[in-house]
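First, one chain by itself in structure tokens, the form predicted alone.
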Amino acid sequence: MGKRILRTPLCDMLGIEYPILSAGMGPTLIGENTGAPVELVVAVSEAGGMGVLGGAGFNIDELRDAIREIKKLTGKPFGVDLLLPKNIVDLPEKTDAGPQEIPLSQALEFIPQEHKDWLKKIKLEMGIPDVDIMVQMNTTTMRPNQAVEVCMEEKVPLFCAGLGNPGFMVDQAHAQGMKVLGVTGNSKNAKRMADSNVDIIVAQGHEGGGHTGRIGTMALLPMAIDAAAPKPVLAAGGIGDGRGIAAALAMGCTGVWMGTRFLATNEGGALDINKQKIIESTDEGTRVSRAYTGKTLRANYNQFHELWDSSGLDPVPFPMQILVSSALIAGFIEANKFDYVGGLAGQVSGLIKEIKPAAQLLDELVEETVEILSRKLPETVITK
């Protein structure tokens, strides 16, 4: 029997195999460049999809440094992913005239007081260690301008951004020879960025991992797809194997962008225990929440969740609330108190029972997808 193909538009526009793109992962914890690293980056590119490098964890020349490396290890297509938020709290040493990194205990100075107050309470009757990690000023979210200017001068093949609206971008991004995507969690936005000439929309429901939005992606996907249209969408959230590939495609969308899956693979860059925890997972193991960046998030469940929501504040605003949790959880680790450590994962972890390559996985789902568009569905159609 031949090669099993399957292939949509996107393949064309992208230059790729199979419509299948690992998404842009970001790190749980300042000083982490884990989600999707190179190494999975280069696996998924190299096996016939689009590997998505992560770039939320990164300085800005650890940026460049990385879509050098991947340049290296691949003649595939690849994209980056960055956020661009609306609104950065800025910080008094955010210049460029600034120190590059500064340690987190002085990063938390520009907290308010009663959430330095709550973070000295926790670890003094927790015995969480101070872990003094350092901050650097010059991350690819606190200088999203110079990290695109990044990409655009080493011309990425597709940018792309997990928050934000990349509108802006794109005339420039164009000229370069790049194509840019836009994460959306509804159909609003998702006709905002159609409008605004973005190549590929993805939109992700309300099971997906890190952030997100309020709509599920069953209800999602064929108002997005309406309201973007003639521009391809992509689904996300809740998309673990070739079932929820074939039902996306069978929807109208041209290609699928999956996290948790690649993040729990050997080359996905998420600790060890948030790898260990996406595994263990029920469909209810994880929860949507503020207390990690400021931002409606989607993690891991662990006991961090209820310490923070027992301590009646709210978050600090996008990214500084990373500051508060960062400065925890890494004492967590520390202190081998695991049960306050979960990372990034959608509720797609129910479907997941364990660790494998990313090529292995990408096969997997290519020849499920194909069994089920090729002998599963017409087999309930019955003509008389």
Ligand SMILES: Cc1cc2nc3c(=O)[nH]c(=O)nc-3n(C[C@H](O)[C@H](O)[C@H](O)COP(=O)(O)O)c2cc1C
Given for the second form:
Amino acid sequence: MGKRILRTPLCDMLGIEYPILSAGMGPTLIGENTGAPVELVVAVSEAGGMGVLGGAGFNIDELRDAIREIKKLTGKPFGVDLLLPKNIVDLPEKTDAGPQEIPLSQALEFIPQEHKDWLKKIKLEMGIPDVDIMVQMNTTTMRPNQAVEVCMEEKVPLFCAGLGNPGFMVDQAHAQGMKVLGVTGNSKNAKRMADSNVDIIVAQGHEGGGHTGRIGTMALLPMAIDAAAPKPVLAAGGIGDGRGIAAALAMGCTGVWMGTRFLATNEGGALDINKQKIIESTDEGTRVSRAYTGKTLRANYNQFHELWDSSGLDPVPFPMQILVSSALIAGFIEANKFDYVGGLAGQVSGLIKEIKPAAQLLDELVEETVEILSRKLPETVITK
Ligand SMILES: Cc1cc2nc3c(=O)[nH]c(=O)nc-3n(C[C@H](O)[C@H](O)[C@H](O)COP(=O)(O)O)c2cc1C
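Go ahead and give the structure of the form predicted in complex with the named molecule, now that the form predicted alone is out.
After this comes the whole thing, all chains and molecules, with the earlier chain placed first.
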């Protein structure tokens, strides 16, 4: 059989063969520093899609090294995804800011007393050990300006902002020959990004893994497309196979941005236990909570969700809540209480039954999408 063709204008814009991007995914759980590592990016880009590095949990040097490693391993275009929170001021350079990594016990000094008291109480009641992991104080998320600068210097083909409007950097990026993508969960921000000349807008529905908004993908896509026009929109949230891709294209998207499905591949960066949880998940196997980062975030359902709910506490604002959740989750892992541990994942987990190589997955996605669009639909839908 000849090679399948599945092209949209996005392919010409980005210089790729198929309009399928593996989403930028940062840390999926404590102990991992990215869900979308170099290996996944290279595999997807080499196979004709576009791999996007999840740079949110890296420090600045790791980010630069990972970008250079990708360039060594593939000549194909790729993306880099960062979070650009509004309310973080870049920390001063190394020595002024103190160590780049500090023990969690020390970092916890920055959280409110009532949260500290709650952690202490739970640890005591549940017999959870204190695990003093090291906490990065200079991740790209804590130093967004420096991280953006690295992407500029390295001229990454596609800069992606998973949080925040990257409009401020579009002119500079274009001057470097780069394209800029922004992720949003509502049509208001889709319009805002389009107005600030962001090249590509990802509209991610409530179904999606990781940080997520309130609007379902099916409702969001047409509204985001209208709001962002004429800028191209990619669909995200709940897409796991060719049916989802065909539906997104039918709605007017120029491509898709898929997270959870690519996380559950050989090259995906999740711990094996989290890949296993995705495989075992049903359609009801995930939940949204602010317990992890302070922002609404979808993860595998687990008992940490209820434990947090029962605290009656407000989460500490993003990203400091991560210290609170990390303190407990590190202890749960140490104590083998895996019922209280779940990685970030989307509702589409229920559709995923097998871990496979990313290149094979991409081939199958293309094959199924083409089959639906070229044969199944015309055979089953009568239009005249
Ligand atoms: C494990 C995991 C980590 C994620 N981390 C990030 C991130 O760091 N930055 C970002 O823009 N989006 C992140 N996301 C969201 C994805 O980029 C993507 O929008 C989402 O996974 C799409 O929905 P899906 O999971 O249903 O495919 C993450 C998602 C997952 C599952």
